[in-house]
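Only one chain comes next, encoded as structure tokens, the form predicted on its own.
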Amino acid sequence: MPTKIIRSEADLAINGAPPAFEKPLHVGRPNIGNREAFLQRVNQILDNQWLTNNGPMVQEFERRIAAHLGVKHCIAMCNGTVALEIAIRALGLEGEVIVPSWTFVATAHALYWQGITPVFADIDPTTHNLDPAAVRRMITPRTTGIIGVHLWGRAAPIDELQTIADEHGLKLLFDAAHAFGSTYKGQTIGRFGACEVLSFHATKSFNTFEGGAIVTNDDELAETARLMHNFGFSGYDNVIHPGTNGKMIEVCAAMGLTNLDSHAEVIEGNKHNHAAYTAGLANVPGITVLAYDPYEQNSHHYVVLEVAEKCVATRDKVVAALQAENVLARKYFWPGAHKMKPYRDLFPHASVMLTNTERLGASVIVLPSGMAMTEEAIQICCTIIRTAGNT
């Protein structure tokens, strides 16, 4: 809990002061649902004796999480990573495929892992997302593909990807970790591309744990990707593709139902908070509160700050004040994944065709958010903010 209110730089932990929290405040700390339902579930579990391989939980979230997104397959995975590494593979994916580097470096790591090349392509200063005249300009006769990634749940530019991807015979497929329960044009992420990768992380607004999924209504690519996740088995003693061990086990599962019945809560409490934030820091020169389209649907779990140049303080003493005060913001994704290794060896010379990335990597900010976050802490992490930001 607070011990004090912040209310001038002198107050500032980072200036030797006790910290505002006594107990971190870290970003992405887990939502659980009710905790009963869920000892429900783990007990039937435990009474079924079926603790993995496609069990009865398992099979009851793959059909509510397809139902709720209205696609036709839902294959659960143990987690986001290998879900994405399933999927590139079930496509067929080789040479050369275009992603944001402003993204987790998973999506890079899934397709480097496999022996194919990530193309980085700039970003949308505005989304944040793929930029489409990027992408153009990122095509090879080696590109076999595009992945586009819906950051903060705010959809990818999905009309003109695919389009690109028709006109250069590509396959097109969305990293949508951060978009369950996202829509685009008022429909629901899941269902376009190929397909679409979602994870359950545990510091996702909707978590199994730790988990994933392909979502598609390709009904030979979900084939695929469920022999795939399960060494290739169709039935006892009979493997029929090359495969790996993807699944998902039931008390992950038995989380995701539990969580599933409470995420509109969640997402009415993320709205809170994201209000809470927007106002609160709405008066700060130079720091700005990255807004979500009104007319489409988002879990508002990631609050983003952009901390412009004009800002008296730099972005990077606006995250020494708040971590010396406990709150554990960070500077997602800085500073790119063209800067991690193994990329920043590979692509030297990156950062000329990736200025909006640059910049981004420079400026942005991410809050603790979550039910977990009570109306009192949110202010006090305002205060933090705007007496590093004018001081």
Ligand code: T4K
Contents of the next structure:
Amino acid sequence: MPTKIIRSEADLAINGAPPAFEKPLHVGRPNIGNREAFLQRVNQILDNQWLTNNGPMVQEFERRIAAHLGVKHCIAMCNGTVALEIAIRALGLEGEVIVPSWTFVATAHALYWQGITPVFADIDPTTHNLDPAAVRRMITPRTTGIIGVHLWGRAAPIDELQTIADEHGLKLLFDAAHAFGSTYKGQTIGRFGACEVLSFHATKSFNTFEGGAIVTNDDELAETARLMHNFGFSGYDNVIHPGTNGKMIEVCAAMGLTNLDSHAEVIEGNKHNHAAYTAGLANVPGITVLAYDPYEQNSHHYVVLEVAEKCVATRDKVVAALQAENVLARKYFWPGAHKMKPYRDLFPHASVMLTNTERLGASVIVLPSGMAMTEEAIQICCTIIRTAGNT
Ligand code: T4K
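Hand over the structure of the form predicted together with this ligand; the form predicted on its own is what we had up.
Whole complex next, starting from this chain.
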């Protein structure tokens, strides 16, 4: 809990005062549902002596996720990255695939790891999602697909990307790692493109410790992905497809089933946090909290701050001020995948085409949110930002 009141610049820990928080406040603190219900499920798993390989908890989890999203198939996986890799392989992508650089690096890695070149397209600076015109500019004869990312849970421009994919005979899939429970034009994310890929990592609004899933309405794709995530086995001793081990384990499904029951509550808490930050940071010149589309559902999991060039302080100074107070704000997804070593080596001049990505990369801060945040802690975070941002 906070230990001091910040009235002026001199009260900031960055200037030598003691930190506002004794214990660190993290971005991505896990939301944990009803502990008793979870432990009961764990006992059930132990009693069953069935720990993994399509056990009853995973089956129930897949049914409930599919129903929750209104989609035909859910194939639960060990994490979102492996789910992406399997989706990419099941769709037969090769050559070049267009992705945003403004995403977690796993989106690009899932391609590169499989010998496919991720080609980075720029984003729309207001939505932080792929700009369809930029996607068109990056298409070459080697392009086989597009991966749209629903960044911060806000849907990518799905219709426009589908039109481009159809015109050029490309496969389209979505990295929906941030978008569990989001909507696009009122329809739940999960049904768009050839398939969508979810992450249930500990740091997501809805978690299974580690976990992910491919969701799709395509029967054939679902069957291929299901085979691939279990070594290609179709029944005992019968391998009919190349595959890997992408399976979710029972205890992760138990966590997911438990957290699903409280996800609506988490969303309400996030909305409250987001509104509190927005109100607390109104009228700080050059600092804005990224707004969510009021006409769509979103888990409001990410509180994203933009520190514009006209702000008195730089983004890095605001982050340093927060971190000194034990508020471990993050610069997601700075500096952009294209500036990370593997891709910088591949495309040393990518910056030329990624001007919006670069501008955002220099201005964004993600703040702590989730069920662990209190109203008081948010007010103090806002005071730190206001004080640092005005000096
Ligand atoms: N696509 C997108 C768009 C993604 O954002 C991600 C993952 C993926 C694909 C891949 O999905 P997965 O394969 O991960 O299922 C974190 C997460 O590890 C990653 O899952 C997530 N995106 C990304 C946005 O954030 P890091 O490197 O920042 O994680 P780390 O360990 O620094 O943790 C973040 C914060 O969370 C820390 O401040 C501490 C806190 N934390 C973390 C864990 C694990 C906790 O308080 N408790 C915990 O148990 O990547």
